[in-house]
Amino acid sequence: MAHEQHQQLLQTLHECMTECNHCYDACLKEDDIKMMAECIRLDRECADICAYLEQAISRGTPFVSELASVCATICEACGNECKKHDHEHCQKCAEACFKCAEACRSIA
């Protein structure tokens, strides 16, 4: 079963998705929302690809490595954007994104 051999990755993807969703919501509540626009956009992209890859692995997709490669690219972009902001939610999100990008690259 593909999902059993990728159990750690599934957990990492889920954690990244959760942090991105939290960051997205918290960014929407910041005073200078225009400054957070790119962070918000990338939080959505990242949460969506992580959720999709988690589901795809669970159902045994034959495209794990291709999807993981795309996911790593998006996670890294989101992490780099979040890292620019001092908010705690952005810093925690960046950490989760970089961890997820690394995990995805290891199977890509």
The other form holds:
Protein chains: 4
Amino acid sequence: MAHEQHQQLLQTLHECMTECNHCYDACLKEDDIKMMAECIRLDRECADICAYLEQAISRGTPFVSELASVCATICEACGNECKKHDHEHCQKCAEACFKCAEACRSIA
Amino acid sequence: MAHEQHQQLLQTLHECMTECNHCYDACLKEDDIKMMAECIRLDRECADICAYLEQAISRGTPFVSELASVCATICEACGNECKKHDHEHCQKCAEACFKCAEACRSIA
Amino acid sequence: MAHEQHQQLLQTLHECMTECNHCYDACLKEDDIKMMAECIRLDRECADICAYLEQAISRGTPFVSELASVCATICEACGNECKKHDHEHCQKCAEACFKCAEACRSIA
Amino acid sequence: MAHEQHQQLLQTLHECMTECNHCYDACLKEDDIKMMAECIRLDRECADICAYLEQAISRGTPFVSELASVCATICEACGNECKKHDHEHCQKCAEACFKCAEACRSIA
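Output the form predicted in complex with another copy of the chain next; the form predicted on its own has already been displayed.
Complete assembly follows, chain above in first position.
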């Protein structure tokens, strides 16, 4: 079944969703929030698509490849934004995003 | 069917989701974004639960009442935050939130 | 803003989400549910991605085009399954799916 | 932060979401699908609310308690339906649902 073949991807998506949500939450508490606006926006886009794909795979969606392709694009964009910022939550998030983008591309 | 009984609620939920998402988007572009952090956070909470309940009703969920109760709480909180701010998007959002909170409470 | 440019698409996505959820709900109540299994599955996939894209556009996502592309694929697959079945809810759903697939492709 | 206090709950929600999605997928492939219609419906309701609450906690939602309360109700209903059926996926799902209902109630 799809969800068994994709066990590693599920874990990677989950970590990326978690890091994006933590980064989103932390950015909203930063003093320099004006600089973080795009990071907040992309964290949400990325957390939402990762959560979506994770659920879709676990219910046996026939569209893993198509969804993974768009997820890779969004993860990459979020990672590129996050890596610009020195906050630890941004750096951790960027790392999770790039790892997830690569995992998604490998099955897209 | 649930979705026919609840036609007015579906419309109200949809308008609230839309206004919250517009307010979220506009807040992220404001110069005084530091003041809008809680508004951004609550706009997302409110848009997400309204979208969730709207979909749940349209698929005939047996849990309309329970979900409407939590939706009312979140709409009320978001409306209370939005009405503090003079931006037009915040005022429109507050109005949509309070209308939706009332509609949700009436069936909760 | 994205959500204003895309007003017609938002309406089409919403109608497709609604028809898919009604068809899903109705299929689960059919006597010949065994024949409807793939329809139930695809109704869900399609309702979920349409609802997702609708929310994403209304919050100003930068990924309208990429998401619309995968949405078009899923709408088309759901429409192809639904049109095989004579139930009125399936025929209405197929029509909404094909209309939505076309709208999504036009901006993808 | 909310997501650190709730580490055990996040794990329990995730397992419940996963089991509900596997059960949903497996039910759609069963020969006796007519008997499984309510199970399919509740698996979806339960997977969706567990996934929703998991994401909400990880982004620091202020509404953990209210959302956990409705999640407990839905998990309990899904567990009660699943435990009626002898399929291994239903029995595993029932177990995950009851465990999750209890975890949600403890913080609601």
